[in-house]
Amino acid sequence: MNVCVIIFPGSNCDRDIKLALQKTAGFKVTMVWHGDSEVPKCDAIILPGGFSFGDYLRCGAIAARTPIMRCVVEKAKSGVPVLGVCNGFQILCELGLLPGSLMRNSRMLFVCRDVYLKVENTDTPFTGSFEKGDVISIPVAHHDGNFFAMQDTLNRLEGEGLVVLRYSDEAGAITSLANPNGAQRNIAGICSSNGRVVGMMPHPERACEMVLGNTDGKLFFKSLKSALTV
């Protein structure tokens, strides 16, 4: 099985995200760059986290205009498996593939630490692994990662149980407190309609290996190959 990761000019978890599928769940991998025009013959896609092109204008705006994301555009429309992490979710709201946009903190700070997710949806390519309502801990690393949307999209998302990952406390609960970037409604992660396309903010290839502290991470590479073999 194979996985393209695009790669664009500021992405730095691109190598990361590469690993975690290697080591994980054995995948092979293929690394895209924004500028070609066709993403190889792949069974998933993964955009990584970064800084694509600065940041400049909104982040994830230019790299959603490069060549090779009309490609992306089509394969995900065609029912190929896509993640997005943190600057990847960015892009693929930018893209239209998933609604809402991320806006700066709340509090306009960088935030870099580990946060407690509540799974609220396992019926994606990506989730599959987890049970409804486990917590898991996963780090962030943003300084763009307030989810917005519009209220009557929020009731969308909420009704058709697409939001796949909340901010939560150690015990599960939804606070104020566990927010660590002020999005609406604690939303971590949503995906499409379909559930094939997943956005989050939280890295999870950066919670892969027990000398980087922590293993939840892993259920999302392990849930992606379990997916892909149904």
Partner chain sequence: MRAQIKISLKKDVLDPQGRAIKKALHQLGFSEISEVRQGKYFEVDIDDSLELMASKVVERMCQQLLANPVVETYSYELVD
Given for the second form:
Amino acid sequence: MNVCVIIFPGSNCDRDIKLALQKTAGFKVTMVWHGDSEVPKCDAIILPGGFSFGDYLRCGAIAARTPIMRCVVEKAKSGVPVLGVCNGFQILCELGLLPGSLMRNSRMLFVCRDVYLKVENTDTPFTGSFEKGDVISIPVAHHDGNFFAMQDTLNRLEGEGLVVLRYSDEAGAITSLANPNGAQRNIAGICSSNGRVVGMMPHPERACEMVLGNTDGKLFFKSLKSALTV
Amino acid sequence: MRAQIKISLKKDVLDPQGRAIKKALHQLGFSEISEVRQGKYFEVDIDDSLELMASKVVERMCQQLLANPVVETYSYELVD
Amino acid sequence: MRAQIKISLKKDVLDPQGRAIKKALHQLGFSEISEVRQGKYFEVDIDDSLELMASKVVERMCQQLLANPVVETYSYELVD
Amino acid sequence: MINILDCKITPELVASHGMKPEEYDQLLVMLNREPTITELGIFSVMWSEHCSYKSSRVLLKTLPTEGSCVIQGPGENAGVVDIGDGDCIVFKMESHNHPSYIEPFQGAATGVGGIMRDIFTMGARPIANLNALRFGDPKHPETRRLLSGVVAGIANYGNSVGVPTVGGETDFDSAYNNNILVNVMCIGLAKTEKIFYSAAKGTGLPVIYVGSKTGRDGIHGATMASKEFSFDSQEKLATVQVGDPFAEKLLIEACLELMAGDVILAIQDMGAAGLTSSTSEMADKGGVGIELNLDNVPQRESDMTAYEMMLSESQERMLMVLKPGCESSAEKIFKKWGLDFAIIGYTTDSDRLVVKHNGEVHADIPVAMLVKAAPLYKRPWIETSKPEFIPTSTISTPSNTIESLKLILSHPQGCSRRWIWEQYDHMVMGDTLSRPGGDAAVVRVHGRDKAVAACCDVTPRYVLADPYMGTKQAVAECWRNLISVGADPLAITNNLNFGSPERKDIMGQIVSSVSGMGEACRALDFPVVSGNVSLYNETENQAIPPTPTVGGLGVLRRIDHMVNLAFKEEGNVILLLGPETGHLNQSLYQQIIIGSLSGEPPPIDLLEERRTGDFVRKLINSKKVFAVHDVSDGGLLVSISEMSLAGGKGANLLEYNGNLSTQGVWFGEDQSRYIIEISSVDSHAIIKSAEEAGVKSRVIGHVCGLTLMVGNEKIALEELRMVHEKWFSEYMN
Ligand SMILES: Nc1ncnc2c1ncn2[C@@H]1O[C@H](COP(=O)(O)OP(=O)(O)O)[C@@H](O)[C@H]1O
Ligand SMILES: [Mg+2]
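Starting from the form predicted on its own shown above, please give the structure in the form predicted together with its partner chain.
In what comes next, the whole complex appears, and the chain from above leads the way.
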């Protein structure tokens, strides 16, 4: 099974996520340069973290307008699973594949730390192996992860169950103390209406090895494997 | 010709930067401030030959790249 | 009263953001653009009672916080 | 446009270039004519303290620079040490003190960018950054702004480029009020058979410029870094350099891609004094001349003069000499990454640096005059007077141990630095095995079962009291921090930050400090492979405390040799290894609890240091220790608290009833000490083997519960954590 990772100038988690895909689920990974005109035939697409185009103007704004993204949108519309992590999530919002926008963290500071997350939607190709309500711990590392959407959009997201991950405490309580960036309603990850496109601020690829402190990230990639296998 | 473009956050959008600056201004003793909103400002030099087309071009630039329609609005002026 | 404040980078100061945006605009087909400079834009609501003092206050705000005098300049307008 | 070739050289102009009248006379004699303004500019930067090391060169020669692991010592862009299996580590530290004071965000950011270029210039991929920061009194009105700007600048640059910032140190002292220190260190990984050097050997070879365009940024940065500061410096300022981490990221990828092939003969980053120093140094090392045609330099501004281009410190630029015929394949790579690529000159057999612009010659100088013949001073100095010896027993102290502990842990000097390192992406690249907060950071060698460890250390209050002893201590502490994570210490880099060498007392600090560093490095087999000197750190005649920052590097041959400081298991024995004399002079306890520093810093016996360290290292490799932490700032009880907090496990400590003062035991800063956590089953054998190895040891308690108990006093871990974490975020809020 082949997963494409799209690389922009300034991407910097591309190598990390490639390794995670290979090691945890045995995927074949194709790295696709943003300047290529087309995304090769694949079973899933990943937009990695980093600072595409320096995150100049707005995070993900310039990357979202590169020619290759037209191809990504087409594939997403045809049902190919797409995951955006951190900068990838920002790009998906800029593209309009996901609603809302990721604003500057409320404390105005870059934040790099482990956070707890409550898994709320297990009907996506990236979260199928979790149990609803699972509390996991993986790192965040971002300056602009403060999820914002207008109230009606938020209500729609909640109503349709499109919130995938929320910042929580260790016991799963959704508290403001557990929120590292001020995101509305503690939202850490969301998906499209059909569940095929997922964006999340935390970095699952950084939590796939015990020596790095944690393996809770593995299930995102294993989920994808199972979703593609059935 | 130069376009001076101002991008502001929409009214209902939370503005963490503006809020932080307001707080800092209060701390500095500027108690007369009731609200601060932060936006972006661009100066874009445009080919003079565009003339009347210029404002169309600026509009399109704002819509396609400079502003994020989900949370931002824009306005601009053309100067020589 | 509202102050509309524009902060720009000084002329010789490198503006990586502006450069990246210019490139992106060119790639989107806006070939008429010769230069882009990025700055900041603030809207600050000020107590009406300040009246004539307002511009003094805005000046001080810019100098003390909003603009970084080492690399930036500012200009502003007061509107009702 | 004015013709700058006609510019008249006046004494004022010479002085404004930071050149002494006698140096200018020397220049006239050597050149045998009056220089052009561009030549004056070139000489002024090449002969500046920053580029020529004219006050320190003689001393630096005394440092040990060789060792079995050393592939490249000082003299290149960075030092290189062998870590086995064909891998090597390239590392160096550098200061960006003055720029960071003037514009904290950009100053610190461009410092990070600059040190990373030193590393990838040599063919290494940067894999970790560290930083050692000194700020003024937290109560000083500028401190908060400087601190937040510097940290944000470091974070912004490192995070964007995607290199983890894994460690460092931060201190406050009013003596840095107007002269903060920002020392940044970078570590890169390379293949031993693929290291790139800067000597441009061979004539008729193309000299290539790559990276970002040249603007008027930071003209005279090198001379600025070689002058004292005055409060009006801000006015005289040239355009501040602005960092573009995005361009740096592209430059790294493009350079490493080009380096994978076999086309580069020599490569050099453009750091301080940009084109001037990079061309002079490449030519000097290669024994050739270089002729530049500035018309071809990619320029950001119009109408730039030769003078401006030669002195510009625009960031994210490199200079290379390529094998002839490889230009177009190289150009293709740089174009793909969207970077400028230009042939700006050729190597010649004339041994001269010739600069042409608009068809005219603006400089024509024998290269040797710029480098080898630069001034060299043996400046007069006087020895720092020895602090008076104050017997510890005469220090009167309050008796409540836990209260004292809380005061130290909540003090700006003793509190957690989490507020800083959470702003640094310390995990990107997926190899950070030990995150900030421990003794040394540990970063895996990508794809291998081994790792490197790194840390930065110096305790300026010790160095101020006794530069010789204090600097020995800095080296030893660094060595100890590496041992504490399970690494074999290999080598150091350093950043010697001092006041004006033209003052005898300051020169005395430098002389003693370098001598102490040399002695410690020899005794610990810990050679110096790179470094940086930053002098004239003074404002209005107020010098900073002598601050010789030491950056250490170690290797873990296997990842499972790694240990950390977190207590692991209820019931385990806590054992102290090393000497105990209860030395409170110059300690944090003295500073915070008693209120003023006095006396001599803790003495250090390098043989004992080595003996103890070697013993701990063996013990770690035998897998008998659960946790290790050295004892440094704040003493024994502070170290144990840190172990408890890291592990979320309390400790029950035995009441001390020996001959020393209780406060001296808990808070004294005796050197060469480690605390280890071992199982009670092993404790007898370990104590015995320590004795056999000549290492002192004492059981001080055991791991227990969620409370720290000292005799009959106690504090809950949660309260301790709050006390430790509180100050920084409240201060910065
Ligand atoms: N400026 C900084 N950047 C990153 N990490 C820092 C910084 N300052 C302190 N730290 C981290 O905080 C911890 C405590 O620092 P310090 O007290 O200096 O340690 P030590 O006493 O072991 O040298 C270390 O892990 C260090 O890496
Ligand atoms: Mg330590």
